[in-house]
Structures are given as C-alpha cells and as structure tokens.
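Consider the single chain below, provided in structure tokens and representing the form predicted on its own.
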Amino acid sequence: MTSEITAITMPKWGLTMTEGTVVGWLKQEGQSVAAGEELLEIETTKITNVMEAPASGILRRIVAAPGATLPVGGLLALAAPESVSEGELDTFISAFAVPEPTAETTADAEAAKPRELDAAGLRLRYLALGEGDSVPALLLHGFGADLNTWMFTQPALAEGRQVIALDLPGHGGSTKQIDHADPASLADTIGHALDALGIKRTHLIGHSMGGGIAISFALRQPERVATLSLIASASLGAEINGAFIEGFVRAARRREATEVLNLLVHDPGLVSRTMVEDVLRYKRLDGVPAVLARIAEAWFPTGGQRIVLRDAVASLKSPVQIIWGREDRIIPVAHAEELAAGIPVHIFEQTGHLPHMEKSGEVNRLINRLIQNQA
C-alpha cells in the first residue's frame, strides 16, 4: 500500500530557501483535496506564501503542526485511500527521510546559480530557470526589488521553456553605476541583455516598474515579445504612491524599512524580519542610495509617473494581459480598470502590490495560460 501514499514536503521556494515554518492548514485531516488546492501556508525568510497540493486524494495525516519548521524535503504530511490503514500512515512516517543530494541534483543546484552578462557595457546579474525549445519568458521586477522577487513563479514557469529572472541595473547584484535610468533607456539594455543570451522573442513579464520597462521595451521592439504580463504596473497612469518611493529610497533603519515594505503587501504580516534585513543590506551597498534616487528623479518625479503609456499599450498587436490587487497601496488599481474594456485584466481581493507573491499559484496560472495559448 506504500505506493498508494503520497507524500507532501516542504517546497522549496527560490535560490536562498534551505527551511520553511508551518503558518497554518487550510484543510484539515480527513479531507478530500483537489491538485492545484490550497493546502497550508508557509513562511519563508522572505514572506509567507500558499502551498498547493501537489496531488488530489484525501488529507490522511498531518506531521507538521503550525509553528513547526522543517528542511526543505521535510516531512508535512500524507495523502492516501482510506484503504490504507492508519498502521501502514504509521511505518510509512517512521521509515521517511529527507532525500540526501545526489550528483544530479548537485550538478542541477550549481546549474541554478546566478550569472552574469554584458548588456553593451552594463553588468547584469540573472538567474536562468528551464530548458526547451519553447520561447523563452524573461521576468523584470519593481523598483527596489531583485530577482528574488520571482521566488514563486519562475520554477512554475519553467516546465518546457527557459525563464530568465533579471537583475535591473541599479538592482541586485547588477551594477550600480548607470548613466541613463529613464524607460526608454533601461528599454534598450532589456534589449541587450536579450542579445546577449541569444534570445531573438521573448514571454515578457513585469512587475511594477519592471512592467513599465516591458511596455516601453514592447512598443519600441513589438517583433521580440510573444506575450506581455504586466503585474500591478508603471506607466499606465499618472498617479503613485510618492511616500513610499521617497520612504524606500530614505530608509536606512529597521523601522524605517519595516513601515515601507508593509504597504506592499494586503496584510503585513506576510513580511518576513528576513525581507527587511536583505532590504537594508541592499540599501548599504555602495552606489546604491544614488542610483535609486536617480532611477526615482527619472521615473517618479514630483510624487507622480513622468511617462504613461496607457493608450499606446492597447494599440500593442501581441497579447496583453493586465493583473493587480484591489488593495495596492502603491498604483491605484484604477489604472487596471480604466484599460479592462480592451485588454483582459485580472483583479485579486485581499491583495496587494504584490500579487506574484501574495496570490502566487493563480497568478502563475493565469501567466501560464497566456503563454500556452501562444504555443
């Protein structure tokens, strides 16, 4: 019968991810699941996000109690028939052990690695996801993020295809020296970037400014991207929340940084103690308290978007797809809206800036789709 059981364990979530700690459950023993189901929440070191279960049955055990931290591989609990006996849940638990690294999963984890390119002159960091000859999608965060930010949907993009996660420049482990930091500039080193990894067409996905840098970037070379997904993006209205710009740039203490990244998500505790402190080792880096302050004078002057591209973003002959947050604290959802008669626009409740991370799984699923309907 130890066939019939399945085991769930904890995920893992992004590069830097080693343990994860029970929230709670969302289903409870004895209950029928569904694959693709919320399952529980986890934390991690950087916010607490949904685990789906990765298979239908029933819920028979559960091992990890709320507030237990486990390794990834860990043990959370067993999905079986209710024709396996309570005994056979018993020695099916006793003999599990988390999984030893093997050569291959070794030789996948050093392959998993950030990298570097040369995007005419500029350093970029990007980790590289997926293999296949599908077209490959390429994901560009939000101002004052990294690449980490794509903890959550480049392994569930990567099935068949590569998926790129890039460091901006001014971001990250890429450079901080940068002599243009407007759309239209930063649009042209996507480009170069792209040339330099050999991709010709691109799935592109951005988030908040990352998605005003793909709009830019799409009406300027419509021929390279196949899909575009903007995720509670720049440049499609004037309005922002200035504060938090200036607050970012600003902060240099705990509770500094602690009060900014709360309006990111619906519900603060989401934020993880970790996400702060990766936050303010950034911000000591040096060159980049002036580099973001550039990219913050280029992009958001005065508290407003200097450049909105609304119109011409519903004039972009490749398919969009617009999804948000009804509580966003940092771009009124209202910019989602007003584009919703022409363009499929996709609004999460009890969400907010961050819906790729607050609503991962049906975020995932609705880039997927996009993507697929494509192929």
Given for the second form:
Amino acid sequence: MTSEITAITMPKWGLTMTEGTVVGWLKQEGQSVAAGEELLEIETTKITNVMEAPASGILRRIVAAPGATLPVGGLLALAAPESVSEGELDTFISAFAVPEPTAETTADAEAAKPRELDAAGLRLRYLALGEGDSVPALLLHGFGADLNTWMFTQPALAEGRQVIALDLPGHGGSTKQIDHADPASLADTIGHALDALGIKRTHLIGHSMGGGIAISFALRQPERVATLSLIASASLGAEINGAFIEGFVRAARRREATEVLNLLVHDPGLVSRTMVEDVLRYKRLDGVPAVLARIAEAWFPTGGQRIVLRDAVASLKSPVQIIWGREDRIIPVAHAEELAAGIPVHIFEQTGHLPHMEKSGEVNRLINRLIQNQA
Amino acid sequence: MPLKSIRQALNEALAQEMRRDPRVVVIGEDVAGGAGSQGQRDAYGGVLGVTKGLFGEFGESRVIDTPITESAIMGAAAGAAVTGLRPVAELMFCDFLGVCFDQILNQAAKFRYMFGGKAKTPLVIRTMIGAGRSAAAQHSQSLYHIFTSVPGLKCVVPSNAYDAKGLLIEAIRDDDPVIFCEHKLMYDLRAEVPDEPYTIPFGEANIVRDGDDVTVIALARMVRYADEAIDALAKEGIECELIDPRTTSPLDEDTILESVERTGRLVVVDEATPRCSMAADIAALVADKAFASLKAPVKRVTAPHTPVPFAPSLEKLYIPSPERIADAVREVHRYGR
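Now that we've seen the form predicted on its own, could you pull up the form predicted together with its partner chain?
To see the whole picture, the full complex is given below, headed by that same chain.
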C-alpha cells in the first residue's frame, strides 16, 4: 500500500540551500489539499517562502513540527488516501531515509552549477536547468540583483525545457567591466548571450530592469521572442523610486542595506540577514559601486526612468503579460494598470516589488501558462 | 566560489594591491623568504608563507628583507608612509612590540595629529597573535587590546579568510596606521573568498549567527570556539547571537548594544589576559550604555592574568575552551529565571 503514500520532502531553493526550518503549517492533519495549495512556510538562511502541495491528496501526517530543521530531501509530511492505515504510515516513516547521492543526482548537482559564457567579449555567468525540445526560457534579473533572484522560479519552469538564468553585465558573477550600460546595449548583449548558447528563440521573463532589457530586446529582435513575461518591469512609465536606486548604490553597511532592501518587499520578514550579507558581499567588490552608478545613470537618472517603451510594448506580436505587486514601492503599480486595456495584467495584493519571490507559486503558474499556450 | 585559506587570502590581497598601486611595498624579516640562502630568495615568503611569491613578482625594491631589528622595520615603514609610500610592515610576533613601540605609539600614531592633519601615515603592520602552539610566554600573547587603546591606531582582528582578505585590502587603502592581527593557528582555515579584490569597512561587526537568548561576542580564534559552544547550547534550547567585531578600533558599538538590548544577556570571549582587555572594554561599554537592558551580570571568558604557559597541558587550560564558554552562557542564561 505504500505506493499510495506520497512523501512531502524539504525542497531545494537556490544554489546554496542545504537545509530548511519549518516555520509553520498552513494545513492540518486530515485536511485534503489540492496540488498547488499553500502547505507550509519554510525558512532558509536566505529567505522564508511558502511551499505548495506537490500533488493533491489528504495530508495524513505532519512529520516535521514547527521549529524542526531538516536537510534538503528530509521528510516533512505524508499525503495518502484514507484507506491507508496509521500503521502503514508509521512503517513508511520509520523506513524513510533521505536519498543518498547517486551518480545521477551527482550529475544533476554538477549540471546545476553556474557556468560562464562569452557574449561578444563580455564574460557572463549563467545557470542552466532542465532540458527538452521545447523552446528554452531566459530569466533576466533586475538592478543590483543576480540569478539567485530566480531560486523559486527557475526549477518550476524547467519541466521539458531548458531554463537559463543570466547574471547581467556588472552583476553577480559576470564581468564588472562594461563600456555601455544603456538599454539598447544590454539588449544586444542578451542577443550575443543567446548566440553563445546556441538559442535561436526564447521565452523571455524579465524582472524590473531585466524587464526593461527584455522589452528592448523584443523590439530589436522580435523573431527571437516566443513570449514575454514582464514582472514589475522597468521602461513602462516615467516613475521609479529614486531614493531606492540611490540608497542601493550607496549602501555599504548592514544597516543601510537592510533599510533599502526592505523597500523591495511587502513583508520585511522576507529579507533575512544572509540576504543582506549577500548583497553587501557583491557591493564590496572593486568596481561594483562604479558600475551600478553607471547603470543607474543610464536607466534612472534624477529619480525617473530615462527610457519609456509603453506604447511600443502594445505593438509587439509575441504574447505579453504583465505581473505586478499592488504594494510595489519601487515602480508604481499604476504602470501595469495603465496597460490593462490591451495586455493581460495580473496584480497581486499584499505584494511588493518581488512578486516572483513573494508569490512564487502563482507567478510560476502564470508564466508556465503563457509558455504552454504558445507551445 | 573557490575555498581559500587565510594564508592564501592574505597573499592574494597583498599581490592584488601591489599590482594596483605601485606605492604599496612589503617590509620585514624574511618577507622575501630567506634571502641569500642558496640563491633561493623567494623560497618561503615569511615564517608562515604569507608573502610567498611577492619577491618574484615585484622584486627587491618592493619586497624588502630586513635584519632582525623591529625598531628599524617600524621606523623605516612609518617614515616611508609619511613620504607617500604605503608600506605593509611585518612584526613577526606581536610579542616583539616592546622593542618598536616608540615608532608605533609615539610616531606613526601621532603624525597626523601632530602635523595638523597635513601628514598621512598609510601604514599597515601585520603581526601574529595567539597561543596554542607551545611557543611559550614570549611568542604566544594576544596584545590587540594594547594597540586598541592608542588613539591614532586602527586595529583589525579577523576570524576567517573572507574577512581577512577584505579587511587587509581596506587596511592598505586606509590613510591611517592599521595594526592587522593574524592568529598563528588560523592560517589554514578555509572559506569562500572571491577572486576579485574587495573591501570590508572598518567598524562593522559581523553577525555570525542569530539568536534571542544570549549575546556572545568573540574575536579571532574565539569566534570558532564560541560557535562550537553555541552549537552545543542550541541542543539545550539556548539560542545565542554571535557577534565578531572584526575591528577593535574602530569598534562597532551599535551592533553590540542593539543585540544586548534585545537579549539582555552578554558573554564576551577573549583569548587575551583579562585586565584592561577587549573583554573589559566591551563589558564597560554595555554597563555604561545598555545597563537598563541587562537581565544578568556580564560574564567574561578570558585567559587568566598570567604569562602564557609553555607546557601543552597548562596552555590548553589557559586558552578559553568551548566548554568554558558554554558554561558561562548557561550561567548568564539561568540568572534571574
């Protein structure tokens, strides 16, 4: 009967996660749960996130109580039909072992390491997950971020397709030496990166400034863009929180950085000390403050956005969708609302500038749906 | 990201800064590595290999081997700094401070003040601290509190390879004299260290782990011991916040006070002797500025007020242990409950 029992285990979010702590359960034992429903909150050293039910069923047994810390793959709970007896659940739990690394999982782990490519002379770091014949997807992060911003997004899109997350020039593990920081140049760099990866056509997902780059790219090389998902995107209106941009460029210490990063999210509890430390470690590297100041000058001079492509977006042939958080304190949600006439717009309540992290499950579903409708 | 030892991190910091800035020079005993011996001038790179390879890359005008005379090394380095070079001088063991203290205390530390801000002294003095190698009483002390007590000196006490690289580069770029203390038992300790140069600002403590029950402050090797103790305490349900100040001058008072205001309980761990020490200094800071938040007396875990013993068994007792740290935390945690 054990085949009817589904083990719900600790997920792996991002490159460095090795364990997670159960914050609390959002469902109780005995409740039936639909696939995709919010099941529990898990805290890692970097972030707290909601885990959704991987499949539909009855939550029969919660194994990991709030406060428990488990390795990735550790047993959180069991789902099973009512016909399965309590004894069978006990037997399953006592027999459960966190899977040992096998040749296959080791190969997977190796494939899940970031690599580098040469985009017409610019060294860029990228992470590729998944494989398949479908059109690949490309994730473009925002100003000051890196590919880790997609820790909840990338694995969810990587079913049957390759999904690439790129560190933009000046960011993450990519080169900090760049000659041009304007949207058109960065869009051309995306084209070169796709060439280097041998990708002709892609589903583009861009967040914030990455959205602005995605729009510029779609306008310059429309034939290469299968779909376009824009999350709290730049280039859709003239306003942006100039204090955030300036504060992010300036912040050198934990206190300032924490204040600035808290502007990104609706619930400040989401921003962990490790997340702040990661940003500071990036910002301390020689050349980073200068390159950020340059990019900020090219994109967001004097507290506004230099490039607004709102009207051009409506003219794109590829399917486009807009995703935004109602409580976005960086780029106003009005930019999405003003587009709602011609383009599908999805606005999440109680969500800030990072819907792909704050509402990861729902945002993943929206992106997957647009991609699959197109396929 | 590549794992590097503290030795590698320091070597990389020196090499990168010497490449970036021709004014950076290294001066000290055997920094080129046994000059004159069999023609192998770059054999070793200092007694612990930190400056290995620099002589070969930068030559004898920038990697200057000296006689065994600390007063001359420090005097030459302080003078060179005032003329516009950025020397990194090596005081092999901090215990040798005595023979060159005038050059540090009364010259380097005072130039900027005495010349009305018109002179800068961009000098770094790298020096070894710490017990645990049976190096006996004259080669085992942790004297960072003495440097810390001198206005005009900055003092850095790193506990890991990431901090070591970023703090040494910050020290080299700083326009004031900086004493950079390296624990002699920690050179092989590895951590993720970026290949690129980077700086960590002085006066910004590192919060090593979060906790709400007791604040633990530790420096250098004691950070690892405290971390070990806190692991054991976590199993008993005691959650400690571990703070590594990283620099003793300037000292990040805000991070310490904010933590104690939250926990109300403080243990300071210091490998140095207890009188007039960093442990005493931090305890006084908290008594002065966070008294109303305290729920228990501040506990200090330090070496005893004695020279460092040579006998390994006695030396082991001398150095604060994870067990002693855990006992102190338990006592502070229990108090008043």
